[in-house]
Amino acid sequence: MQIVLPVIGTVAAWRDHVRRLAAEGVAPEAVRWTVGEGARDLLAADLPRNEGRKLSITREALAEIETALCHSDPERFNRAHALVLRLNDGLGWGDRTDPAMRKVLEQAKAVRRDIHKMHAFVRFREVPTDGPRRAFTAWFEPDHRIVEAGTPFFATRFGDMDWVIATPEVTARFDGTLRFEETIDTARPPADATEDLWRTYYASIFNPARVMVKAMQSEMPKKYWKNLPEADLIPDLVRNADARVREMQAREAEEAPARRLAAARAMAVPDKPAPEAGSLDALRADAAGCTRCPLYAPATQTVFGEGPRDAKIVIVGEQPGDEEDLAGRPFVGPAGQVFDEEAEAAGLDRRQVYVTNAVKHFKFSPRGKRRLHQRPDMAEVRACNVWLQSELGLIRPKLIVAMGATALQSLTGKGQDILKRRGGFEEAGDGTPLLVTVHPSYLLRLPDPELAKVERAKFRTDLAKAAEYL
């Protein structure tokens, strides 16, 4: 029996036919599947038959089989037909020792990769339109029959415009509703004015220091190049990559980064008398050469506390950030600005309190020219605790404000459940009263503006408690 599947809706039609064939008891080897033009669909009386049945397989198996049916392999329909029957006979889904199962899984993977390529390499060109919405068209040549499976992505992504994606067999049209039709016109769409703008942008973001030709061709095979406006730039960009890297290195050598300048200032020997023994200045000088944990090596400098020796309140944060590391002072970055604003609103004068951190060196992970904050681990907190305890021993405050889990861990030995403990009074290891609150950087990380507003108000209330405590 020959079954002719339609070009549009192929997978759904196959599924309906397989249900009917199973109910009639027709064996898979008695069926010849084709797509498009062919002989009439006949169910002959002398076909090999088995006992009729109702099919039932898992959603996972059905989804994977239907994905594999988008493959270009002409044997895919017979293979899937037989596999569905065997799954109903007890074959376990996903068993790669079974040749047919392994083939279906491999072809489903190839189809998903082809869909990914479609999403990555379709290039729309704008065309004139009389309607209120802008209109675009694109030409793409997939390896498999993926148009119906791959284009709903574009309907979601570009739902505010009309577009056409044509392939050699099927064309997708979207004007608020996604429709499919067999391709008649295989002419490529004309270039538009935005292509020059796109080429300029592509050339500007092309990083010559990271050129890997084999990886580029693996991800963007040459078969796609003819439909990519940026493709004609790639040979020259690759050819000149080494020269551009040398130019970048030369420019880098001429520009002293802020970190280098800050490090030079920190290493300069000041022309002033030695600090008095047992003073905060002497302690600061000792801490400047600290090598108690590995954090000292990549950091620019030790960021020690600052404030009056007779301060009644000591504010303890977690660790310096990027701007504090460069400036050599605590709480001068974005989190410090939040602290200053809320402290002033709470009636807490920063000039009358001593501010410091539980860890004195900036821990970070480099990302290009940026340095991303990393949380100190337990060993680093313990190694730095000697400096914090020395500061507290010299100042002898009436109250300590612990901001953040790292500060709480350093002062009490327990940094968990900070949101439950915030606003409460506890005791530091030496018995000094301690007020728990969050670190201002936590407020900066909150994505919800309303939640951030509420949390800032709570933070201000905590600081007001510190001012009232005195």
The other form holds:
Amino acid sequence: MQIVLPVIGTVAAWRDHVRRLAAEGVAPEAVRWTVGEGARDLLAADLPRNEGRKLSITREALAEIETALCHSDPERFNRAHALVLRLNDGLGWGDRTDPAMRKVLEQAKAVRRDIHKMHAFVRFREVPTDGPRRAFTAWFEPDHRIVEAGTPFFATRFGDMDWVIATPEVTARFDGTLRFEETIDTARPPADATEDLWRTYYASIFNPARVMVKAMQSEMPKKYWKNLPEADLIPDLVRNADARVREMQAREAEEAPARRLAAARAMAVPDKPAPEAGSLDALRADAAGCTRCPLYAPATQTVFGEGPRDAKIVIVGEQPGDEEDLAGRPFVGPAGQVFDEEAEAAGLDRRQVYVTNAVKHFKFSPRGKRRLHQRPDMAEVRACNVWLQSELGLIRPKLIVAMGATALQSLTGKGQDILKRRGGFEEAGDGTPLLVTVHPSYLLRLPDPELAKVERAKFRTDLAKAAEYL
Ligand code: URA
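Can you swap the form predicted on its own for the form predicted in complex with uracil?
What follows is the entire complex, opening with the chain shown before.
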């Protein structure tokens, strides 16, 4: 039997066919699936058949299988068909020793990654229109058949404009309603002023002090560069990075951060989908290019957490300070020194814990040559929470130590009354035990030396409670 699935609505059509085939008892190996071309259903009389059945599989399994069906592998329909029947007959979901299951899980992951790339790299160009709304087009070349799954994101994000995202196979069109059609014209959209704007924007936010070509290429593989108007700037920008760092350092303290911050605020993408948390290294590389909130623009670099992958304790601070921003490592400045001293006195070996922050970029206001710490606001804490949760999700510590109100806010949703809550155990959102304590910079700010001594001793006592989890 040959079944021709439509180019639009492929997955839904496959699901309907599989239900029917199962009811009729047609075996998976009797079916040849194609998309969009070939003969229509030819139902031969002597097809291999099993007993007919009514399918019932879990929602989770179906969602994952349907994601995997967006993969470009021609075998995916047969594999998924057979797997659905086995799941229906009692096979447990998620067993990676099963080759078909493993393949489906891997392909679903590849599809999600492709969707993630689409969300990050689609660039719209404005096109003239007579209508009341501004209109934009974009051209994108995905690896897999992700247009239907990947474009509802843009409908939410750009609901107040008309747009078209064309890909070689399928085009998504939005004018208040999202529709899909087969792509007829495969020419890319013309360049226009918006393209220049993108270039100017990209050159202005490009911070040479944080050029990490490898990380950049893994987040923005070369194959996407050709469709990015800013991409032809990259080689030059990278080549001139050294000179630009020096030049930037010379004028850094003045007006640049505020201006870049304003530009970045307009371009920040707070609701990008959660990063794929394969490993801490992958997460770190992903976070290096984070633009979820505007703080990335004036900061030197993302300061990601550090420590063992299997740490029993995760220590969470507020955000990197001036020294951390330059060094690219958490808690290496004055607050870090207080932490190190008190941790050591409390028997908490820093090499055994994972140290990170609620916000991964330094927020500051320039004063002459100095950069004064500014507290991150709620939106910034919220935008950055995705990284902290991904770190915690990979490490799965036995205990989290929240140092200060910002960490507490990010981890529990409530940052008030820190002095009342300090020393107490609470729970993070996922139920992990969480010990509350003050931030070490609070100890540095206390003007009264006696009080500072008392507070330092309490801080040490808190860290000693944490040390028991080692
Ligand atoms: N303060 C923090 O909260 N984190 C750092 O990394 C440094 C200072």
